[in-house]
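Okay, so here's just one chain, in structure tokens, the form predicted alone.
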Amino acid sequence: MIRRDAILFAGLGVLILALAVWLKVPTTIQLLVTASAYALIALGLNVQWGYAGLFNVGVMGFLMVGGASVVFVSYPLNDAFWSSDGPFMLLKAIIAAIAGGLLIWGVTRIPKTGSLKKVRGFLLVVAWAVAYVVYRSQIDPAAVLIEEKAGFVGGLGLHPLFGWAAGGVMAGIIAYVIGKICLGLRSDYLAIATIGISEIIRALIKNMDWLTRGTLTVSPIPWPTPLPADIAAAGMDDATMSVILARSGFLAVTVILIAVIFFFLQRAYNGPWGRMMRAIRDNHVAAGAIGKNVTKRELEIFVLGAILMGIGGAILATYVQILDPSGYQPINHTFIVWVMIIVGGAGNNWGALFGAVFIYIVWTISEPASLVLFSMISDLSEGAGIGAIPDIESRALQMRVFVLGLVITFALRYAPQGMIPERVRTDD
């Protein structure tokens, strides 16, 4: 089986070399950078689904959180915001939110037995209402002032790597809250809940103009490595080589990051923790019966997977240098990640890596390849007097979904467990 894996990765390498010849080196490196970000996201989903069987269909929400976080941490300081009353008013809103959270937490501490049992639900509703009113009384005037005086908050001007880390932390915090609420649900209900929460996150980021500029977008987000313009300014006269060096530097950072994370994931998966998670995934009732805290462990792995997704989302936003909430679509930022896991192999980190790179390449090149094919067929049909194919560009774009559907169909037919399926080592 190891030989089969080596052949698959070798074939993937040949495909990448062919792309370098066809699409040229700068475009191929750009494709690999984006594919590496998706590889990290796929590893996060593989942790949740492949390790623990958690059906998370809200991947897009965590990617948006990562993108918004890297903007807040790494975008340059907005002097108009810091010189206004915005920071002070925002601080009051944060204090109000913390006070409201403490109020709600205090009500939840009321025992569910005794004389207060009957009024506990009513008090909880009142606590939520009071917390909401107090918070809105502070955040609304703050948002109005920030949008009028400064446009939006801006960033902290820190290195983008801190922004990537912040994206992971924020995604982990949100995943913890979601997990505390939703992980008691069955897999189908968990999927519905995560879809809803993902859409809520998208709506918030899209409409919180004071924080993210909403549909006005934020750009340019700085790179962790020199940009092509920086390399050209340092004395590189060849514009193409400047692009290649800049994109290669960015790719090197992402590859190193993935290698470190992959190493620790493999260690965890092959150790006692990984065996425990697989036991919970395969039979959570039996795992609970032998003393394992199933809910706590599922929450733990849900947060871990979300952290990786948040970092991947931050990398995507950093590379394109823009945060555009309208550009996030479920098919591009959730469905395709699931296809990567299905085709690559759930429960196998090597499969997740292979599936991420392979599927992203297929997704990307299917449009230009279809455009070339349709153009050839159109020329032949026109020469034969049948007529040219209309709207070739739009038809080629639609072929991306068709080709991806074919890949899924063949994968489920001939490799239902993935091209590199999970392999559990047993000790005799």
Partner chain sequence: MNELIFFVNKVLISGATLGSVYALGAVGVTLIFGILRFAHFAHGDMMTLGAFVAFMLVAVFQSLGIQTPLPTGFIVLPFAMAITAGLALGIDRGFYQPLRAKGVKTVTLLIASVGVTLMMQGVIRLFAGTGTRSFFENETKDLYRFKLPIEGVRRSINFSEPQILVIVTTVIAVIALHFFLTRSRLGKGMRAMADNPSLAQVSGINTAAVVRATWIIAGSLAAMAGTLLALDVILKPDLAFNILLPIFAAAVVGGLGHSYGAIAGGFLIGFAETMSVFNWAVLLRPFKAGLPDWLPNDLSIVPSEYKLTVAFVILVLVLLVRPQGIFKGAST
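Residue numbers count along the first chain shown, from 1. Between two forms, the rigid core is the largest collection of C-alphas that superpose within 1.5 Å. All of these numbers come straight from a predicted model, not from anything done at the bench. Compared with the form predicted in complex with its partner chain:
When two forms of a protein are overlaid on their rigid core, residues whose CA moves 2 Å or more are considered shifted, and Val362 is not one of them between these two forms.
Relative to the superposed rigid core, the position of the CA of Leu404 differs between these two forms by 2 Å or more.
Once the rigid core is overlaid between these two forms, Trp49 does not reach a Cα shift of 2 Å, moving by less than that.
Since we've got the form predicted alone here, give me the form predicted in complex with its partner chain too.
Here you get just the chain by itself.
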């Protein structure tokens, strides 16, 4: 690492210490936990964009999948569901889905040449329609019954770390399907498809009440580490101290996770695999010409990035202990991650790490800061006889959105490499 980077990270450390004094320690640790989740997400996006040049504007969707997965895997068992007809009916729906899938698969086996090739497309449409109708005929009554009898399916009651893993896996599966369709086409198509899938995931999680309780929200999601209440129960008298300890425990888990993932990402990046990815990113044609299967490699990397995003999303939901679909917004969950890696330095994991923590801190403190700023302007305008600014709070928040956009466009123009730019070792 070069000296400039060390100075930047040292500056970040000082900033965090200053926050600890200003916002007090528990809040600072809380901020760091969330920032670490974003760091993981930013690493995921850096893998996709920085390593391979894949344009993903659906980060939010992958985060929501992670959140929903941790609810399903780690929320306590819902006895009302398991003692009802629900599991049986869901099983029927799953079987229907599998049967439908098999039907579709069977039709795709029809050779593209030969006597049936004319009706192939038509049969495929029919197969999809039949599969969809059969599935809906099973899932709809199941959903109604579950919502009526049990509210929602509840969880499996497993340790949250399994939930995080499940979040990664689910996000990876979705990325695989999207990637299969869009990679190999122009990057614009991937952008459109990812923004679409993230909106659809949001619609699903918001409306599949039987699975996620939708807007009713699910809480509390258990922590992988002891909660403040657990520590207090274990004999800690000082309430602040138990909060600090509990949050530190959570932070320790995320930091270790990041350290491990970071280590492997760095190794991969500097190894032959990373070299190949850069070759693909910088010159599609040349890499294709030397016989590497570009689309397949890109698919791998898209899935890998999405897995990291899924885990990050699971951590975010776990820490706040609630899955609230209405709380997910593209600005807070997609575009801010883009700002993180553009400002930090796309293609450099250190840059992504730095950008994630730095931008998250700036984003968080900009809320009170912009309020102060707007109050000042408001006082001024009142003093000048124009009158105070109405709805000052919501407007101050909107200013942040504007600044985010401004930062993106300015960074692209004046510092496209970011604060910690990509450095490709040329000696190997």
